[in-house]
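For reference, the chain that follows is the form predicted on its own, supplied as structure tokens.
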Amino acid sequence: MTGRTRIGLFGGTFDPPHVGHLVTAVNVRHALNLDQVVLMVANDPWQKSGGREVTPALDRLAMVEAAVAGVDGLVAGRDEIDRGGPSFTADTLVHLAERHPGVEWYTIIGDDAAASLDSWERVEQVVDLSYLVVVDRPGHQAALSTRYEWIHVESPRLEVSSTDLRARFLDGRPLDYLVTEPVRRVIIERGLYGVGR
């Protein structure tokens, strides 16, 4: 242990944030003894550009804030929204390192994203500015590029899909235990995913 503040950076679209996101963040924080995990809301998720319409960033931030409220060590991050434009982890880490000198950063990614790390914008900066944390399914360690040093953390794999959740809101299927009640309230209050239209 270095005695430095250790913060996990868990970026995503979070459209909507679900229990799988929370389980991952809580488990990584515990496994690595992190002081905090920031669920960083992408302003313009470049990997989703050109596909489906993404819910406005401030609505996604409100859902993440509701999801992490009262969860020890988890916070919502809005830096990428405040900066505007496409969201790249390298830009976020540069910005955070300038604002918080001396912090050890841990970039948290799922095994699917980790497998395509070479496609990331300025991946070398991400590697230089943070430790790479890949979340594995219990008993199954992902086979990843040996170009990078990885920290593997096992976390229960909850097969929850944001795409499925949006469809469930539209057709009225139950969402119990898939999103937290505070997130569900934000969705209803803001009329997201066709609710109340």
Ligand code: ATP
The other form holds:
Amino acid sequence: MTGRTRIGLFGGTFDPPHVGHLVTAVNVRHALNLDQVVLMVANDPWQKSGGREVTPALDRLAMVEAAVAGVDGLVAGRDEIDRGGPSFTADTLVHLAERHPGVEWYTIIGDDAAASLDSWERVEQVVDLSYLVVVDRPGHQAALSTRYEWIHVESPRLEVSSTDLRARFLDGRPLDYLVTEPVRRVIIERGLYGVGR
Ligand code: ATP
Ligand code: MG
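I've shown you the form predicted on its own. Could you give me the structure of the form predicted in complex with ligand ATP?
Shown next: the complete complex, the earlier chain at its head.
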């Protein structure tokens, strides 16, 4: 069977990347028969950067690279970091589509993030250039704006968030099984999240 290359774009701050992200990426890749899923590291997560200190982009990239190393079909994306400035998925898709003509793009969004798609910059461009994929908890189809056409994919939803992980680092609770070992090593090597202080 020949066909167009199908690539999923899974954007995030990944501060840090955790097993919830990885389980999602692997399951969406399988369900939609994608050649690749790119975990695209936001340079400046503009919807978040006002509130707290975000870990430097290159440290977050190093963690994501460690997370996907050796995982079939998952890759770390650095395009938003190389481009600099605020990270809008619309811009990322424009750049990727220019550089890789003939690829079919799938924008992968968790159910929480999908609910606020309307707040995205130039969402109409995202819809033009890619299929929208929402990741549903098993048995629960997310109720979303009918203004957009969604591809629903079910994936086990692990109740883990980067916010919770950062708090765990700070007060010394165990991180075992919540981040992968290679990610934990990068955190220790680089002294992120106050580790080693
Ligand atoms: P934070 O707590 O800082 O918001 P996060 O854990 O939500 O971090 P993000 O980098 O904000 O991670 O999320 C990137 C993408 O991953 C979003 O589409 C989000 O919906 C999705 N996501 C976040 N946590 C999970 C999880 N546990 N399982 C599946 N998808 C998730
Ligand atoms: Mg989040």
